[in-house]
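Next up: just one chain, as structure tokens, the form predicted on its own.
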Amino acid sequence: MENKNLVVGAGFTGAVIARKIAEELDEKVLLIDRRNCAAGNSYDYKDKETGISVHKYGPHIFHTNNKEVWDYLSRFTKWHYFFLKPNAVIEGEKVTLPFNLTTIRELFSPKMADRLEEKLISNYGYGIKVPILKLKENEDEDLKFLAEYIYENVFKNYTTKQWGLKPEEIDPTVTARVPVYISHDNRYFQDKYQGIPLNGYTKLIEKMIDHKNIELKLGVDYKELKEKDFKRIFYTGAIDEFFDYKYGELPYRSLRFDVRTLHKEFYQKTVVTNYPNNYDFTRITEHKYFLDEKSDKTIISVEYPEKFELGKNERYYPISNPENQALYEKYQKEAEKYPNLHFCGRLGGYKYYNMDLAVEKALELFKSLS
């Protein structure tokens, strides 16, 4: 394949870019991934013993308001329509998550719940999501009490376990992802389009990259690749690793999963249960709920956040704060010296992207190619 494009990483970002170039520009693409499977952290598989689909790297529910993104992915999959309705253990009771008006009634007396609901709606409106750190600024005594209760029982310890930092030490765009929702809508996401690929994420990605102009090589690291003379390179790996950490390592959080097959039909009443205050893990996922699969056994994943360490575990979440952003910008300036080299995706851009935003950014990047 002469003058071909190289795409490093076969997750959503890399797969979309590879397909767009192969299909619309009719150019050859070499797609590589250091893992022995495609789909990145959205990789899933069918457990042979139970027939249950397992999300290996944690629960993935696709959701978006972007019709272009939804329609593009729908070319490669049918959907199992799915609304995530998790719960959380607070004071030993499993209650609705996200923390909303339903949760208030599950935790407090009817009289107090009425008062809190009325004040929340009058201060912020109905259907509004309020970041917990913003709610803490309210001067009303009842709302101050509620904010402190949520902060202590739902937010603080979970955030500390997840990020290894206090909430105040994390970029507000990250902490805003876990708001108080002034609504009785118990769905975790309110996007127009929500679902899980009917045959799984891995099959979706495999179908996307099944094209005559795409050559896929798995178990191949970019640094081990002999040929590096390409028309364009799209790099979805870690930008600091690409430049041999010349300015230092960009910090990440990682995850460890304890996956268990249990000899019972169900373990919990919903797909995800969060444990903000108890234990060292953050949540338990029960996988059979994703595609409503039937089995007399079940599979759960117990999720433990941990610090990312080179050679020990995988990068999951960029830690967003001013110091780390300044370090990333040094690498970004270095990258600007190479006009045909594009850093993209969560690791390349050192930014937390949901799957839909990863696809959206990949589509935008393709449109910008000259």
Given for the second form:
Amino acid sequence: MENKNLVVGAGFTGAVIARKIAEELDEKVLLIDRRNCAAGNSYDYKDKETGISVHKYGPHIFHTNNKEVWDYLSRFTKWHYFFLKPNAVIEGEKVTLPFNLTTIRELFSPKMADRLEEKLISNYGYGIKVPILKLKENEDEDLKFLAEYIYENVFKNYTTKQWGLKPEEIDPTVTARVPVYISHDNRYFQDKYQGIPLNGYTKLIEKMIDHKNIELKLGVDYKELKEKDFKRIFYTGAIDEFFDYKYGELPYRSLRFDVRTLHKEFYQKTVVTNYPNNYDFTRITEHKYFLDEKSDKTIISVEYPEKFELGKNERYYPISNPENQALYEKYQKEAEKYPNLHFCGRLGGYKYYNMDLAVEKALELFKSLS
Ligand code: FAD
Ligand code: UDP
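What would the structure be for the form predicted in complex with flavin-adenine dinucleotide, rather than the form predicted on its own?
Expanding to the full complex; the earlier chain stays at the top.
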């Protein structure tokens, strides 16, 4: 058998695995990706006309509490320190998101805001995050009203657009990613480490995979690869595709991005504005804010969720529910027949991983190799 490793997919997961093997085991790695660029869904590029860095596959903000992950990535990039503070348009007004004590003041009269704030703090405590579906269980009349208001204006329609399902019909951890936050902290994330790679995600990944033991081949699909005899294979693509959909297709959500260059300095006041209730899109991202880039023009992308359809669009989100998990596990059982084959990453693991978790899981997988 060849003493060489194959890594399929040059996103965060594939890049970390490839680098660890190349550097620490001093073994050869062939890293392939069917796209013509590295970095997976975190891929960004500098627009030639404006010099603005564009997150091609949607807004990517790195955030983690895991020091090991942060330190590992910091070997390959310096950071632009950045806190995401998005807005949501509610009843035509741009308000603070996540829904917090500031948002309550923006939407309700001072008297009512005082009452709601006091009830939230006495029921849950200051600084506590309450998922909307939990807040809806509260029996207090005022909090019931508030929960219903937030549910109707922030979650119900956004979730229906994003997933084609109501909040109660999807895994509760999905809406719990954006809890009601009993705080005046207006940041979307509270992690200790947050930022955007100073020269972008693509440069970070390119630096990580720049190693004498790593051979990178772009524009190559695993299915086209003639050579299949490897010491280990790490597959970060979709597991159902790998097994030719023998048990059926795993469902995913996809997105369409309408990217526009505008001849004005700014389009909106924040990097991301969510539109829960209006239009068919969910959010608008204005890219120049990520790295505080200056231009008299600006680039926005308008994000339209859609169903994933083979050959039509890309897989962006696994849809977590018991039925899909059972189907994933069937594929995983199949994978266990091949001890040198590892499925990993957001697609290979069929998990709604953020970038930090993709890196954490890749580091763990490397540690587990014998
Ligand atoms: P991917 O980045 O998906 O990489 C997989 C790679 O495998 C792809 O490049 C693909 O082309 C390649 N591939 C697949 N099949 C094959 C094949 N058969 N042959 C060859 N190559 C193949 N995370 C955050 O932490 N913060 C954020 O703000 C954030 N925002 C996001 C916004 C959106 C819209 C989306 C979709 C995701 C966001 N994420 C965010 C999540 C982040 O994109 C993922 O955590 C990360 O990209 C996972 O990396 P990965 O390497 O596992 O997978
Ligand atoms: N969500 C919502 N309204 C919002 C923001 C989020 O209903 O204004 C829900 C929606 O179901 C979404 C989930 O919370 O899919 C997670 O949101 P997040 O911002 O983490 O989504 P991502 O950036 O991963 O697309």
